[in-house]
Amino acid sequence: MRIGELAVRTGVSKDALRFYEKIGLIEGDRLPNGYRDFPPETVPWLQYVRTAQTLGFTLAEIARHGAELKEAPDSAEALSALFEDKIRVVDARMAELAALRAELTGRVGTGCPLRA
C-alpha cells in the first residue's frame, strides 16, 4: 500500500511515516515511479509502535527491541521482561522527581530560592 493509504489506515501522518522509514522502524519498497509501497503487516506494526509510545517507550527502544520481539519464541515473556525494565526506569525517575519536589518545596518562601 502507498504511504497515503497507510497514513489513513493507521492515523499516522505521512511525515511521521517517512521519519519512521528513515530511522528503520518501517520498511517499504520503492516502485519504479518512486512511490513507497508498504506491506500490509505494516499496519499492525504501527499500531504496536503507537501503543508502545503510549506506554513510555521511545522510538529508539521500539526499534531496538522490535526485531527481538518479532523473533522471540514467547513474545509475551519477552514483552513482560521489557515492561519490568521500563517499570524500574519509571520508579527511578519518580524517585528523582520526588526528591526534586522536596527540594523545591523546601526553598519556597526562603527569599532567594536559588541559594544552597
Contents of the next structure:
There are 2 protein chains.
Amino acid sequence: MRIGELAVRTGVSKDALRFYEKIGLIEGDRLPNGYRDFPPETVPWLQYVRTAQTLGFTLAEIARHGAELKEAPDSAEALSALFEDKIRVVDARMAELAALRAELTGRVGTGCPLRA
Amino acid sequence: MRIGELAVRTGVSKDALRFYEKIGLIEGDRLPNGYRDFPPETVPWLQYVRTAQTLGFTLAEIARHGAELKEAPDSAEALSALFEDKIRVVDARMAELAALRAELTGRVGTGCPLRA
DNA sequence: CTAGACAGCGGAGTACGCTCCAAGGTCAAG
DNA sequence: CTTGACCTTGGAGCGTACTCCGCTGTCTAG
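Show the other one: the form predicted together with the DNA, since we just had the form predicted on its own.
Starting with the chain above, the whole complex follows.
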C-alpha cells in the first residue's frame, strides 16, 4: 500500500510516516517508480505504536521493542510479555492518578495550596 | 529561599527553576542584591508540578491551572469547583488508561501484529 | 496532451522542556 | 584582599516528534 492510503487508514500523516521510516519504526519496499510500498500489517503495527506512545514510550523505545520482537523466535509469547509489562505501566500510572485524585478530593473545601 | 536551596529541596535544577519562572510557573521576589527569593510554599507547589507532569500535563497547562487558582475569589466554593474540575480531568485520564488496559489485556496471548 | 492527484526529496521551522555556557556581580570566611 | 561558593543575564544548543515548504517526478482520466 502506498503512503497516502496508509495515512488515511491509520490517521498518521504522510510526513509522520516518512519520519517513522527514517527512524526505522516502519519499513516498506519501493515500487519501480520509487514510491513507498508498505505491507498491510503496517496498519495494526501503527495502531500498536500509537497505543505505546500514549503509554509514554518514546518512538526509539517502540522501534527497539519492535526489532526485538522481529528477532524473537516465539513472537506470541514475547508479545504477551510485552503487553503484560505495559499493563503494569498502565496500572502504575492509574495508581498515581488515584493518589492525585485522593489528594484533590481531600482539598475540596479546604484552603489553597498556593497561598501561605 | 534562594534558588540553590530550592533546587536542592525539590530536586529541580536551578536552570529549570529559572525556566519555570520565565514561563510563569513559579514566582519569587528579589533580594536587594538581585538574587531570587522564593517563598516556602514553592516547595510543595513544585512537588505538585512534578506529579502533574508525570501524569502528562504540560507545563503550560499546569501554569494555567495555577494561575486560575491564584485568581479565584478566595471562597471555599470557587476553590472546590476548581478542584472538582481537576478531578474530572483526572477521571477522564483514568478512563482512557482503563480502556488501554482492557485493550492490552485482550491482546495478551494473541498473535504478533508485526507479522502477516 | 494536459490537468490534477499523488509521490519523492531535502531542509527549514515549531513546540516543549530543558541544559550548558560565558561573562560577570555578591558575599562570607580566612 | 583573595578565594570560593553562590548568584545574575543572555543566548546557544539539544532531543523528541513532528509539520510545512518548495520543487520535481509519476500516473491516470478526459
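Rigid core: the largest C-alpha set superposing within 1.5 Å between the two forms. Since the model is a prediction, treat every value here as computed from it, not as a measurement. Residue numbers count along the first chain shown, from 1.
Both V12 and F57 are members of one and the same rigid part in the two-part motion between the two forms. Rigid-body rotation of the smaller part against the larger part between the two forms amounts to 30 degrees, from C-alpha fits. Core-based alignment between the two forms gives a C-alpha movement of 7.1 Å at D85.
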